[in-house]
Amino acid sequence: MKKLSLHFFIASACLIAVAEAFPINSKKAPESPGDIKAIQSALLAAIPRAEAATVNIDLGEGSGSGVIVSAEGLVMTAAHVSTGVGKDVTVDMPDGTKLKAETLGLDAETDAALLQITGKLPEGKAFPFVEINRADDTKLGDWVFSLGHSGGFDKERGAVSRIGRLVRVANTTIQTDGALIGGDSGGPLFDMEGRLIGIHSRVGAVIGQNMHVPVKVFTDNWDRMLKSEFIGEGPFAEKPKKGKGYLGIATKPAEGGIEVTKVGKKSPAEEAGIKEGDLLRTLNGEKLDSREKLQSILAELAAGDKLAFEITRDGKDEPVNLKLGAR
């Protein structure tokens, strides 16, 4: 699937709706029924768009939630949710339909990451998606609402909204009083418009202090994150070690190549369909002439790292593609 430069995304994806501001965010409290109606209707008009967008991301070990920013099927989360680069994922729509999904980019230092989901949703529908606030223009203060697949996902009861406000805002970080638990993180918090203004990234020891990425952050670093670029050296992601990945064979010489003579259960190598007699001729577009230069090569990748051999079975050849695991 192509992936959208940040200036296509701005043009075409993300359009800002123009919008008067929230005239509540103004006072320090509700002061009327009005205004509390006032708040409520602005929920009301809102939720459905956001609640349409909001996908629970299903790590195989657990789950976190995310936001499709595009008709495409790019999605907005956290990098603590989506752990590394390249990684495969199930994403699950509201209606229950799971897709595949690969993770993109990240930046380990401020927990932001992307995601596109590489399934296709029924009759080639296009994603619901919501829009950024790209102008960046919320305060202190302001009345904002979170969503997220609290506790993992549940068909039945969807995304749980809750409502807060602004209590910090920094240039790496947004605090806000809503209540969030596990499961939220990586879903989306907005402003009263119904626009994304940040993602949940930690969610506090006591419910109502919790912490937020801006979508500042997001924009400053798309299309890093848009090349599957790993930013930064932690706390939020642990970046791959080289010569860490496990294939799962072993091989001896051969003329042409190397030929796998066992491969590991339930490895990489057998999960791409690769058999004992095979003969590997070509990795990564290097010739495999030794078992020397396999390792070599392998030296130089970590787990998640994609692997494309050709290899020679029953004299045909044929090509074939798998991620290295992790040791």
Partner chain sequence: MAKMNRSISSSAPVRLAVAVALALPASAQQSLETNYRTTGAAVTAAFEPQRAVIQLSSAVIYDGRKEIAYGIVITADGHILTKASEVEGVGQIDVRVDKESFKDAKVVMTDPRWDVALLKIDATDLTPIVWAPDSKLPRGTWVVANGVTSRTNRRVLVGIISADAREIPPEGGAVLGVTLKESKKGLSVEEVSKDSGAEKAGMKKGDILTAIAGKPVKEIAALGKIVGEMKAGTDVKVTLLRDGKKMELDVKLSARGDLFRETSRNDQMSGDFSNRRSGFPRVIQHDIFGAGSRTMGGPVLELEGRAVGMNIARANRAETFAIPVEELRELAEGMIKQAGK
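Could you please show the structure of the form predicted in complex with its partner chain, as a counterpart to the form predicted on its own just displayed?
Shown below: the chain alone.
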């Protein structure tokens, strides 16, 4: 009896070691009710965790989806959702919790982007996250499932789950035959083990034609995107042009710096608390000894870039930090 159970243990241990690939994927099509049930069992096991990590990304004037891939709240999404580097956005967790987030780097040519949730979960809880399939071993015909906040966030509905197969595979795009729609952009595509294999990018004219960015595109550019680099020239995001950023102040020369004479309504300057009469002394460590100096610094910066001022107001010195806006 003892011997038998030991054998059983060894056999099952081996099974676990080789049970890497989802067995139905080796068949051209499911062949029996058992195969159908195996797909269903895999989905039922994988969807809850996948759903917990699938977030809505609220951009103010629209929304997309994303998926959390670390306990610290790193999110993978599409470049045409994040649209830029260093942008402040809001993330909706599945339970409706709204958290602040900042876009990190992106690859404008392949539609890949990262963002970091900066807000904290209650009691500092770790973020639910999904595993990335770094093995890059998916192949044509594999069964997959998609999640996403189709048409925008709906707490009662939750993220929408859909099934499909990999119907085309190429280096920077994989195609599935599930159904996607607006709001799904940036959402996750999973293999049957619930590992992330792609990010939703765009749809074709036919329903069963959806394009996703494979995770390999992300992992190849991972460090650069983590460092908030804007990679590539488009078409999925437009690189902000230097010198086209918006601050929203008028100034005049003054003793020890330049003085603010006017602050634009709803400008980045106003939102950062800059007021008429403030004396701007330095910007990003450089002395503002003339209005031309301010202009020459701004000429080298673009929308989304950080500005750190040292100012004097009512005789008191204080720092003011803000991001250059887009015109």
